[in-house]
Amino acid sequence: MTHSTSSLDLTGRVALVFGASRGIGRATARLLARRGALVHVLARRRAPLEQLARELADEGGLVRAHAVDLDELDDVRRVLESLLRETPAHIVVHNTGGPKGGALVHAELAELQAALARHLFSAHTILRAVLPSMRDAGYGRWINVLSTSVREPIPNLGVSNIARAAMASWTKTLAGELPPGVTINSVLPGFTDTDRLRELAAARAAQSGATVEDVRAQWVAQVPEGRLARPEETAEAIAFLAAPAAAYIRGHSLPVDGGRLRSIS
């Protein structure tokens, strides 16, 4: 493979990127592949994922589907199998839904053993499979897809708050334990127009006595940039940190939120 000295140019390199049928995780496969790299796209259903695949190969991109399901950690352990079989990962995309809505005081045990398990563990369990190829490569971008949680607790969110700082604590541990070349960081999107958002409204709104639109006008109240994230501003911020550019930037959380967080970063 070739690989290219621009800085944000991605050519040559393959990228594996979960949560890729819709929102977040679709929008940037389509950057990645945009910007050369070939593609692996993954999530649950395999439809959306083959669509995706055969609309970038009409714009000339190199993108792989793989039906897989992180929740369950073998099915995870035999895809990466087939896949590293046939090429090399130098670029991982986490990103993968969010648990239910509700008060943490309410959550059973079980919930919090499945949030840590679809996050924290999935991810341990690609770390360790592609680390031998990026270390070989000498080039190596893992990038978490997580929340502005990590920061700032939400409210009605509690599992996947717990869930969320979990991985940044995984995040910044192996920060300083990766291989020079390899670097680790995540992105916090804030309100994004996405599927899981509209989902998090109509729930809110049934909770509250609201109506969806109501609940949206309260969220946009809360963002200085006076609007919702296109899923494609997160993506650009997920491609910055894959590219060559970000060869420094290692361990960090980026907010992606129209000035929402109230905290210094």
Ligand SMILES: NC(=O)c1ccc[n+]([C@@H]2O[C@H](COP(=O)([O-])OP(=O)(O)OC[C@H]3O[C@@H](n4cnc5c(N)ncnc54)[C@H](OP(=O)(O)O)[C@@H]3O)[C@@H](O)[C@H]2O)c1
Second form
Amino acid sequence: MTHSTSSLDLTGRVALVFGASRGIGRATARLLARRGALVHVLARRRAPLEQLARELADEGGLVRAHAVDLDELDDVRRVLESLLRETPAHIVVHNTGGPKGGALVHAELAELQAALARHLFSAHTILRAVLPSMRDAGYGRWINVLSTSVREPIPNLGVSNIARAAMASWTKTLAGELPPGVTINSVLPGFTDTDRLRELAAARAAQSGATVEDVRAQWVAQVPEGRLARPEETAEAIAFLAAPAAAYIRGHSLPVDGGRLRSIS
Ligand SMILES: NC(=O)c1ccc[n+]([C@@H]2O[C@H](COP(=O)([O-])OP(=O)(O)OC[C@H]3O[C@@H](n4cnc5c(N)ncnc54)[C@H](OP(=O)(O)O)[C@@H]3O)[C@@H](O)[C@H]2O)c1
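Provide the structure of the form predicted together with this ligand, given the form predicted on its own shown above.
First the chain shown before, then all remaining chains and molecules of the complex.
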């Protein structure tokens, strides 16, 4: 397999993008395919993945769709076993649905367990499966899609804050353990205009009696860039971290938040 020496080109690399049926994951899969990677797209719903694969194939992209439920670790193992029989894996974008909102003080233990399973346990299961092929290739790029709550916990997203914090520590620990050539980093999306954000805005509006437009305006008011992010902008950061260009960036958390976080690091 020939690999490009261009620093952003992904020709000859194989990527697994989880949560690729919509939002940030879908935009990322699209960009990695356009940069030349063979992209395996994964999520629970097969139909939108197949639709994406068809769209990208029309552009000459190489995309394979796989249904997987990250809540079911046996399912994750089974899907990866069959996928890795076909191709190696050089790039993993670990991305999945965020837990439902609410104050931590009201969360049941089962909600915390479910969030840790979907986020942390699935990531660890996938990493153990793909690491041999990254090591063999001397090229590995793992990118998590987390949240700015890693830096500043977000009120009313209690369970999510805990799952993201666990992922952040998992990531930083692995950054010290993975072999040379295999990096791990995270992106921290700010308010990003996806279906999830639209659902959150509708829920907040219903709760508070405000309109959806008011809720969105309150969010935008917190962002120096003065608007929500487009998922394609988050994808650009992920694709950079996936590329040869980012070889010396390791254990980093990169906010893509229009300047909303005020802390220096
Ligand atoms: N949008 C924002 O403003 C924002 C801000 C901060 C953090 N984030 C976080 O960034 C991530 C991506 O955000 P997004 O807005 O793109 O989210 P999204 O629109 O909700 O998309 C989530 C993706 O994950 C998949 N997914 C959900 N549960 C899954 C499961 N059990 N197994 C496998 N796949 C699963 C979904 O597909 P299926 O339903 O087909 O499985 C979907 O493709 C989320 O974790 C979100 O919480 C988003």
